[in-house]
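Presented as structure tokens, the chain that follows is alone, the form predicted alone.
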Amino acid sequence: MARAREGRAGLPKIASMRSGRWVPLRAMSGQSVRTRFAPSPTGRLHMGNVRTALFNFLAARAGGGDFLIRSEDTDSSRSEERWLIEAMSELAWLGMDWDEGPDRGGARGPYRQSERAEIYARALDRLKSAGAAYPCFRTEEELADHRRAQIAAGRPPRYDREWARLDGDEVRRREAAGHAPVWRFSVPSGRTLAWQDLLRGPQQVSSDEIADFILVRSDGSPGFMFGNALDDALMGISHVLRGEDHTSNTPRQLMILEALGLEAPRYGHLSLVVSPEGQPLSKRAGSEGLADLRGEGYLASAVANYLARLGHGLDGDDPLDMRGLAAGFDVGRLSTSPARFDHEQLDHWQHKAVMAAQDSELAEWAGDGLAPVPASDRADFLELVRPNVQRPEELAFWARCLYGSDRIEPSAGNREVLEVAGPAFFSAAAAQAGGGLDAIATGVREATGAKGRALFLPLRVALTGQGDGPELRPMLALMPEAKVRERFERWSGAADDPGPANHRE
């Protein structure tokens, strides 16, 4: 068979960080750990998809094994290359790396299902020869009529295996007439199908509860059950962590692999990630994805640390890099209860990520928003504002506030603070503008008798327009003296300068 055509035009090579970075930490079992993430490129990844990818990645690194990406792109009417490119770019931004995939190849490729047609055809031939697969010529309309008839008769709507009894001559006649069948798996009767779920323990189901299911569609493309199971086995996947909505697929895939004489991976079914309202996340429902969070200014470290704890116990409350998250990953600490996506918790990790970030990371994060700050002041400025910023636009606001030329207006409710303090208050403050907080406070106190909150809140509002923010003392040390004096002098004549009352720069 021809080798995979990896590195297709338009698909960026994402640099590997594998070499020399990861070391074996803990094996999940006696065998080598090899996991995968297999997105269908039919839309953006939602956060449930991303968490699944992250858990598989951490499981591989925790076990000192390999992690790969495979594109399940056989739905030609909906699959688009741009979604695969975006998915890999976003996972790389999050801090994940993979050993094999569509962008870099590998010994078990191709890594796009659309390029594995010969592999599926050979496997289907083996199932046909073993009597485990048969053609079904029923149309969608006929299947719908059959389901309605069963429901009307009070029976569960199940496929009745009528076409399994079609003789070879009739199959050939229909094919010669241009009718393309789907190929179904012939489920054996009277069997108990048992497996050990990595999260949920012993599981079993009777084969009599499973209807014959589609292996290959009428256009020749593999159905999910067939392609997914076959690729996992041929790519040597040892462990599969996937959503609990796939639990019913497991006995079907175990039967396929048994019929082909292939070894099945160990399956673990994760609790679903649900919205704050408790609804399952979905691509089609427009659920928030990594691209959205990135656009909102969340740092990769914040998202990774939050997702690694979403339905998974980790000790401590300090942000960890990917090596640390892998060291703490344990399948035994995965919860089977629904995991609710909580923006407050994500914001908690955003704050920690901002506090822990290197100056260079914050500078890249802020982009042009840091432009007003002189290079000589940037380290001190970033140290000052870290506790008060969660988004790049907030950092940009403080940069303009301390160094920009625009006029600062008090935020809603704070203009009254300035009016109550009065012109004499700010005349005294302006007179001491170059002396730092102690000199300003002393001058105002002696001139007006103000102290405590009545002293320091008007100073803050006059300088920044805000009722809270970075510490006053280091902020005054960074602000140019002329700017400090200008802002105090403006309010020494506040009664003559009404200005807009509810403007924040």
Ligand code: GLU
Contents of the next structure:
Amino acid sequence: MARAREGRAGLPKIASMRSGRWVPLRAMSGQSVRTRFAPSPTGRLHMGNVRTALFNFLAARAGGGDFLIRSEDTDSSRSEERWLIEAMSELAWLGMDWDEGPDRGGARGPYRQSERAEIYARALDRLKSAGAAYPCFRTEEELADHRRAQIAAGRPPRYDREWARLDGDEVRRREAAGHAPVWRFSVPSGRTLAWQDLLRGPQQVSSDEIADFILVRSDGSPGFMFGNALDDALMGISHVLRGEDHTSNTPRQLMILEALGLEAPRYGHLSLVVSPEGQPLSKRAGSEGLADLRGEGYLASAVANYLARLGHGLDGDDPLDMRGLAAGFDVGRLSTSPARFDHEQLDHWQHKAVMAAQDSELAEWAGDGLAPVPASDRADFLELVRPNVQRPEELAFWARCLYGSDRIEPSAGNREVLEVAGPAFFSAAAAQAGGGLDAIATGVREATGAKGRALFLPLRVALTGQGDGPELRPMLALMPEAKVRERFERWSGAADDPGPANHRE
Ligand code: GLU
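Now show me the form predicted in complex with the ligand; what you just gave was the form predicted alone.
Shown next: the complete complex, the earlier chain at its head.
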């Protein structure tokens, strides 16, 4: 697919080509790209949320622009500060940073919607004076009854402005009884609302299909549609990449901003990330979050490289740092089909991340697991085992295996390998224990005639208990000679081998 890599000087290399022409990812009035991640802190982020955050971050960085975090915490019954704190620490762990946000402020703050009440009140006043907002005193029960009546009459259930309007006496009666209204947007009739989706190209919808929606709840807090659109405009957001479940909100938000005379961002609606079984992920369905992946030993760079390619084309198969991921980010290569979260692919990136990690990173990752390895051997040990480890426990396993004092038991099916090789094989191997692989192999070959796999596999199993693992030659060079001898002697018939179950008292 062609891409607008060559974009005009000063413009980011990002573009969308769904509409048949390039739409450079740049702000409308020539200001730089500004994106945001706007979580509602009502639970843990799932991988779809994290990917959305990452794409917005990469879009900003690719365009040399700013990225900010805004907490959409107006639903006070469900929002909790701890979820916001967790979300920010997870994104930081992944390697993202932000220029403005609840934790660091910025020129367009506050960045928690719960602290922006005055801003919403002023904007609502402007909508009221423009005749674009009106109070609605109908209760939820009345609305539900009305919907049921419409269905019973064979009509599509719809919010009906004329029906909802109460006469002045009734309004006063409800006010006196302490009922506060919700404020609804008065959707103009007969309008065609058209916009360009950054991924999906031209979109349009008739305003007649949109019922008057809630701007402000009866407790005075802004509904999602209002707070989100207003804050994007006031915070100078140029582009919004968000889940396709928000597509139907876009025309509503465009109308709000138009009525306020504010510039709308450009919206791009991402395909959803689905579970391996194709089910939608959700914060509440207990889907894996970043903290889980981190706990399982995934490196941040593996997760970032995987997510940056989940539903997004990125050339090359080398792991990239955030700068590289940003340089390759291209809105024109975002896919509109569902993206399946696939652990095999994640493991592929984990392998690459382990191969590329600094020794110090791996040492931190392994924690105590590296303790059996003498300091002077650490660099060689890490080089040796890197290709064979995906998890810190595996690194710890090889550290114990090469240097630890535990007895090594052959893994399932491998005891037979040792029995077939037989005692003569291992006495010959033990006799050459200090000589490295060549001396050991020559000794065994001369004594038993074994060669190829029949020579090397039993050596490996006696040393490690495993049928595969790090390369034999450098592994033997690192292992203490006494340990090599002891492991061979155990199977030579010469050693005193009590076995694990009947050790002497
Ligand atoms: N708070 C909204 C959400 O978490 C943000 C949607 C948007 O990005 O516009 O879904």
